[in-house]
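The chain that follows stands alone, in the form predicted alone, written as structure tokens.
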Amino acid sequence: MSKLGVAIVGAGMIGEVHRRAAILAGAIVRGVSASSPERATQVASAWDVARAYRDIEEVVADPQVQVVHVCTPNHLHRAMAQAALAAGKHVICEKPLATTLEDAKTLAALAASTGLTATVPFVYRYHPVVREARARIAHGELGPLRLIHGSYLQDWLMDPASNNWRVDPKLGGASRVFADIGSHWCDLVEWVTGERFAEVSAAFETVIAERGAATSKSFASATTDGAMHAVSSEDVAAAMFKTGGGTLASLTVSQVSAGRRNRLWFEIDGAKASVAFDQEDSERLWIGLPDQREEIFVRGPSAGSPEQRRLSVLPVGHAQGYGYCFEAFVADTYRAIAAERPEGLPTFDDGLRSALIVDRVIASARTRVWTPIS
């Protein structure tokens, strides 16, 4: 089969991650589109790719492009993904799929009607020990679930001088911290446990009322121009869920927790055993057992479930991480384009599910009442 031609739309940090993963998966990056034609020209030169596209229309008109990677700020996702699908291109669209539930419904329906491959990078599914946790739960090793709990904590916005387009609801959406990182936790926990959240009680807080007026790149150092402006999006959030099976789940999310760079953590407690995962220590899965016993399962290609072994591409003791997850996700997307059926590939339907949860969490945070997730 000839190599896939791909276009990267958006040239920030995550666009570079997509570019690398696409190349490692065997695709040819035909060109890049950025925030301006001038920026696209600069990035095309730096990446040594043939084309600097002016806009999404020029991207989808390129007959050498079969896959469009949408890596832009959130408010642009719906229009760009829709244009690519309408032009017959497969799509990888960064999360959130859209900034509103209705737009996410539109995109998921369009993807289904076209039959094209359309995926969303919920890449934490691709940690090998996460696959191990899912397999053990599916095989009944934990027994009936009794409690799900965890957090997703970062610190890159704890300085009031720090700002980013994500902070602006017009660009990032009505929710910031929950939609940005809480959505990852929810997708991961629903997928690992096989249980779906049925209702939620949530609370949001904006703990930094003003931020520096100048924006910076994601996860970059604070700007120093001195001007400040008011903030309306949340810095921290808490949510309690109840699953359709009756299991309680609690989640805390923050982008202002000092020392927590990117700590996605969950623990799932069953009647027979518990499992816990920490993304900042992603080589190991903690397994709690009765009678004061515990085990540590270490990622590796020679033990555990088939999916754990498939995704463990390096020997034990050679750490894998986020980059490997992203590369495996993109490779699985390309496999799906080739009519294979890789396990656990997150699609636009999963993006729609995430948009529904975020929408209901926002509603609960505004009303402070238990809210169904229908």
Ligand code: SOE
The other form holds:
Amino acid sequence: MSKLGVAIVGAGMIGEVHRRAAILAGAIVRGVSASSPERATQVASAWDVARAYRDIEEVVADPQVQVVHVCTPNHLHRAMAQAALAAGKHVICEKPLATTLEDAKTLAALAASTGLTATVPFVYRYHPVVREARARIAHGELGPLRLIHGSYLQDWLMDPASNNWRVDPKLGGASRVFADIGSHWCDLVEWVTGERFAEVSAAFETVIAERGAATSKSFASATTDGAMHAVSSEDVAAAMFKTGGGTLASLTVSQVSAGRRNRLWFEIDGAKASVAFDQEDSERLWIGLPDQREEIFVRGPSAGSPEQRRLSVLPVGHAQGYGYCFEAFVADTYRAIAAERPEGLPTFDDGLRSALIVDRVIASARTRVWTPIS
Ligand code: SOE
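Next up, the form predicted together with the named molecule, please; the one we just looked at was the form predicted alone.
Let us now look at the entire complex, which starts with that chain.
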């Protein structure tokens, strides 16, 4: 089969991650578009790719491009993904799929009607030990679930001098911390447990009322021109959920928790055993057992569930991590384009599901009442 041609739309931190994953999965990066034609030219030269596209019209008109990777700030996702699908291109669109539920519905419906492959990088599904947890739950090793709990904590916005486009609701959407990282946790936990959240009670707080000038980079060091700008998006959030199966879940999210760089953590407690996963210690799955027993399952290719083994591309003890997850996700998207059916590939339907949860979480935080997710 000839190599897939791809275009990367958006050249920030995550655009670079997509580019690397695309190359490793065997695609040819045909070109890039960025925040301005000048920046696209710079990046095209740095990446050594043929085209620096002026805009999305030029991207979708390129017959050498079969897949468009949408890596722009959130408010542009809908227009970019819609243009690509309408032109018959497969799409990988960054999360959140869109900044409103309506836009996410439109994109998911369009993707379904075209039959094109359309995926969203909920990449934490690609940690091998996460697949191990999912397999053990599906095989009944935990027994009926009793409690789900966890957090997703970062600290890259803890300094009032730090800022980013995500902080501005016009660019990032009505929710910041929940839509940006709470969305990952919800996708992951629903997928691992097989249970879906049916209702939510949530609260948001903006703990840093003013911030310095915005930068386009995430996890960048603070910059300030001295001027401070009012903030309306939330820095921290807490949510309680009840699943359709009746299991209670609680989640704490923050981008202002010192020392927590990218700590997605969950624990799922069943009648027979518990499992816990920490994204910053992602080679290991903790398994809690009764009678003073506990186990650690270590990632590797020669034990555990078939999916855990499939994604363990390095030998035991040779740490994989976020980059390998991203690469496996992109490779699986390309397999789906080639009409394979890779297990657990997050699609626009999952992006829509996430947009629904975020919408309901925002509604609950505003009204302060338990809100159905349906
Ligand atoms: C920034 O908060 C960010 O890069 C998110 O946008 C990603 O989805 C997450 O994986 C890491 O943090």
